[in-house]
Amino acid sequence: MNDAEKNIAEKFNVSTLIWDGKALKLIDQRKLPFEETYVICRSPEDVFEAIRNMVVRGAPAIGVTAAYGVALAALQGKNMADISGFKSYLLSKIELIASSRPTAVNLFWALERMKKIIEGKNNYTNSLSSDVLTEKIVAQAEEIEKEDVKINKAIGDSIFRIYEKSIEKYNILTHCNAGALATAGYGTALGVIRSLHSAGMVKNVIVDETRPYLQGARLTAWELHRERIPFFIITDNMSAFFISQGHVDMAIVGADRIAANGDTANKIGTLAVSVLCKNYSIPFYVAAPVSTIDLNTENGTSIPIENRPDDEVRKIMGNDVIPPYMPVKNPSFDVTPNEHISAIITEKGAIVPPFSENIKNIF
């Protein structure tokens, strides 16, 4: 990071990931907010496990982590004399990391960027030594991290293209965690909230707890508390009450994949919030980098939905709340149809309906 990017990270006092050139340290999001510890990844296998087991989560953060996973693979294998064998080894590690989680498109976007470095135009990398190719791979991973911080700050500031800076203060509902912890820094949905707060335009952030993994109660609230942004936590089934009582002015959520028509996959429960907002004529915004838009996915019906382990539902913070003989289901995401979305806020500005047409215009 350059000095400006370090200042952003320090100001918001959250280091989701730390790269020291040899290993990747990831804050263990499974243990927040009660314990702040880091998991050290020294191999692509470590990165695979960290993504799969939710040490790190959030689409942009997963993408950056995956890129560093390829960098770690390169550092491990750079002594291979045969460049073809080295490249085959790297591609196999990309396949491993790609299998960690299916829904977040940033994972595949980042890995594809790394793959292009490895393969090169017209296979020019065949003429490189393993050491030189490793340098290029590490540099690309570092660039992806730097870009993410810049992009998230731009996403946050894009809200002022919808709401002019004013003395008006808003009550904002958010679901799951799309903050610094879900990115390399600043955040997407929470980045928008940060920017509004910096302008003095946040009255309260209403934080859905986000069952079953409690990303809202454990992670979003932790970030807001550290930054002294006013908030309170509610259970997921309280959203309708606060919306119906006029206590919500807008909802802002992140995204794990946005289809070409604007349909958006995000944490399970997002769809319900969008239905409530549509019913009560409350703006519902999706904040995400352009890299989260998957033009190869025509609509939401084609987005793969990850099903996670039953114990995430059976237990809360390690304590049993459902006995093992009772069946449960645990889809990790749902899809919000484009007609529920007021705008998609990106680093290139706000995309408004009709999404199928306007999404194409930003590429």
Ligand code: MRU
Contents of the next structure:
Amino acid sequence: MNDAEKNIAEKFNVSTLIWDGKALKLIDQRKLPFEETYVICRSPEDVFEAIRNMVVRGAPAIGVTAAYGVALAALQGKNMADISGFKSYLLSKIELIASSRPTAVNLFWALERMKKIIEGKNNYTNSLSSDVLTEKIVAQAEEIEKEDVKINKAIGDSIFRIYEKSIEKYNILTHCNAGALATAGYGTALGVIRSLHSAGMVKNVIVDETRPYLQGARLTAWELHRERIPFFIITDNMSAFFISQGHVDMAIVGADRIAANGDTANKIGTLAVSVLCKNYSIPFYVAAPVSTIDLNTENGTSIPIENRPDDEVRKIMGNDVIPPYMPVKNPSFDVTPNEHISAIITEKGAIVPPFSENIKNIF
Ligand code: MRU
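Since the one above is the form predicted on its own, can you give the form predicted in complex with the named molecule too?
Starting with the chain above, the whole complex follows.
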């Protein structure tokens, strides 16, 4: 990337979430790409609604937002004189936020980290004032946000352990949005694409539109456009055509939860892309932080799959495409079996098969 390009990338950096010490400002992802507006969360209830209603989405972004939800709860309740009452109140808010969405494990991972701060080793936090505990909680949420950006950049670097920097340029297909909008910044799958682009190695990004919520067409394309990374959008049913015609060199997607054996839950439609890649012998990569790996989930069959409202299928951007009496189904995620995955690209490097063995070794 030359200096002018670097300036553009800097200028168009996406602010998914902005914490000012009192409130959390979230870019309203439901309105993109047509409107850049923000929703302000001042309470854990606001955060719960924002996650449930998709103001913010994407596994790592949900985790960071949830952590700030606990920080907001602490700021609201810190006048409680009784520390054990304060702690129970905070734990009840954690439970509320945990019920917002079921599939992305980063939500539970971030809340678990917040819980550890609240409980403290051997319950030492019982001797703290609510004020001091609040400071620790806010600091932890800020730390989770900072770490996420660092981790995503490291995930981006890990791609060069598979593809050495060269003059080769690749056509890369991606599904859903695993970009800056889905994280605290930079992105996971889109972070890898950003890193490859900085090295001059991207010919074109092929963006699946990702029905029903259109995260690809609305969000990924918006990010790529802002950074002037070459791309074009296709409807989901066109990927077989482009792959079969030799127009795709690799596919890279994010993840909502990776089981201990490598089976990976990601946005509905990811499984279809993985099947195509396997059929046409094209590398299929999952890019995700280690926090998306859930060692407590043995394999993909036990990953909870969220069913979202029927209207997301009945309508496109609020406009009816079928009459309301027609039955529909709307599972929001599917599971790609580990044998379809060429490598899981993490901040600690690329994990290759056999995943059951190699995932364990990364911890
Ligand atoms: O329903 P969403 O938009 O939250 O689903 C998002 C995805 O499936 C992403 O691919 C995944 O969370 C990875 S984001 C870095």
